[in-house]
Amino acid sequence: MSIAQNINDWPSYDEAKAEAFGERFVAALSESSLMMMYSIGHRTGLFDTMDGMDWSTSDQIADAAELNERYVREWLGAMVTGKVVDYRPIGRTYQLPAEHARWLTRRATPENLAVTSQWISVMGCVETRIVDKFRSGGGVSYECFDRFHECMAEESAQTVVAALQDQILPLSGGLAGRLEKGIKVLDVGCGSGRAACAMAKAFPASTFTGYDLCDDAIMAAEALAQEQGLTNVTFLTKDVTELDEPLAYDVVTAFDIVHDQKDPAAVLDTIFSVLKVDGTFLMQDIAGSSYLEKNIDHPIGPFGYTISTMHCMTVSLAQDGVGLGTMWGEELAEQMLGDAGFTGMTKHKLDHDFINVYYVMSKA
């Protein structure tokens, strides 16, 4: 029996609505496929190679990028049909428009959207594991994710590192001056250490410590500090819910890490305990609401709930944690920060980072 014959089985069936959804699905299939091709274009350096090149053949592009021509040609097929790269049939030449290169190349940092496209592949690598967890419960642990810390480091370089001195640190008045004189700073969930190293390099009179749960992230952070010749930053593998360093730090930072912790409330309590009286806590986390109905028109709502399902929620559940999730929301964040004892909270949204919100608060 055909779908047409079964239409009456659905009450209040709207053919126009059904056709519109079908068209939307087909469009989404192509657009989501492009995300993987964007990621490949970024990782192989193809976007950077084509940036500024005149009309060129696939051979010329492959030679310039030092890549295999057959793969480059097929990738270009996706880029042309996806309206990302322009194509001239006569001569079979390609060109990346400057208007697109402005969003897809490394010189576009901190607005290189191709960096973010990598998350689709990172999440896809654990799909079967996640499907299993839908049935059995529990979570998928950090070590199951291929390239997670590498991608997170690139994301951090754009949202945090590039804006630290000019936009983020000034959110707390006088903080730059204190850093110049010399204070103690802790970066919880430091990942590959790019933010901590950037601050250590900019403020040599201050000392910086970075803690992260993952050994591979700490190894990358230590390598970065050594490469940059930094002696005022230390990285250690630690569970940030179990720190015993009362009143040890003048400033604590947490960049996009609280929501995926095993016990976010305990993390905030710990941060409060290690912070000196009159110290500053600077937290970056996802912008959005704790209420689903308020996120219906969120510009990246589907992505937020997807990356929560595929990473942020599940890595917490893998530790028998609460599984707060990416879209925990500003309302709950403010409540939990207040419950931990923080006062004088201000919230900021920055032009370069529409995904996150920045919280600045003190310990009275």
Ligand SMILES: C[S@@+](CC[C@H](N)C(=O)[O-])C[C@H]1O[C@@H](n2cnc3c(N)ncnc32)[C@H](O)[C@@H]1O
Second form
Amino acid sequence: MSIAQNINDWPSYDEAKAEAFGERFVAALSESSLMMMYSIGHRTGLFDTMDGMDWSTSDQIADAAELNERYVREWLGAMVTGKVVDYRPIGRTYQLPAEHARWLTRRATPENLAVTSQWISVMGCVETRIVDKFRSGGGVSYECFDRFHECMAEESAQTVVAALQDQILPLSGGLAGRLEKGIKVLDVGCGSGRAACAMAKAFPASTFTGYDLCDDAIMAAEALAQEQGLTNVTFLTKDVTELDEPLAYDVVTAFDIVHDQKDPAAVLDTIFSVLKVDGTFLMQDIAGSSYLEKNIDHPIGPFGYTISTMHCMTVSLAQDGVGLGTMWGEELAEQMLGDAGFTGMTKHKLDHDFINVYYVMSKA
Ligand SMILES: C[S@@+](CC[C@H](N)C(=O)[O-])C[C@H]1O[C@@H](n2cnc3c(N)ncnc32)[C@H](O)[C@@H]1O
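Can you give me the structure for the form predicted together with the ligand, which would complement the form predicted alone we have just seen?
What follows is the whole complex; the chain from before opens it.
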């Protein structure tokens, strides 16, 4: 049976709408393929090599990047047909326009979009396991992911660490002054420790502790602290669902961790318990609504629900957790923070960052 005959079976079929979707799909195929190639361009250093390079052949580019020419030429094919790199057939030379280098190179940090492209491959590496979970339920645990902590560290270095001193810490009035005098800070789910190390470096009179569930993240954090010669920061592998350290900290920070907890309510209760009275809790999480219908025009809605399916929700379900998901939304976040006992909450969005929202509150 031809597709034309089948079409009659679909009620109120709109041919123009179908054509438009087909075209959109083909465009998405090319754009999503480019995401993998952006990731490779970032990881191999090809974008950095081509940044500012005059019109060059694939041999010259491969030599400069110390890579295999055959692979580089095929990658350039994707870049040229994707209109990322310019091409001159006479002489077969290539050039990365400055306007694209501005978004794709390490020089563009903290606005290097190629960093974010890496998530597509990180998510892709667990697709078969996730398909199995669609049938069986349950989740895929952290150790099944290739390069999760490495990519997370690069991502939050751009979104959080780069803005920490000038924009994020000032969201809590007086916090910088307290940090300068010397206080105790806990970073829960510290990952590879970049935020804790940045704070430890900036505020030598304060002491910082970072806890994370994953050994490999803690090892990276310890290596970073050692490399930077920091003596006021300590990292430990620890589940923050329950901590027996009542009233131990003046400030707790949680950068992008609450939504992928196995028991987010218990973690918020724990944070409340470890904070001193009048202590400050600074939480960064994903901007968006708890209601799907309010996220229809969310600038990264499909990405948010995809990374939730492929990582944030599934790592929680893998621990028999609640699987809150990346898009748990600001309404639910505010309700859960209130239920945990926090007061005086203020909510902020930063100019450079349309993905995250920052909540500042206290334990009165
Ligand atoms: C999305 S990552 C964010 C990491 C880091 N805060 C950053 O911004 O780069 C979430 C982190 O929370 C950690 N994590 C998840 N559940 C945890 C738990 N119960 N206790 C401690 N760490 C946890 C994960 O291992 C992961 O490193």
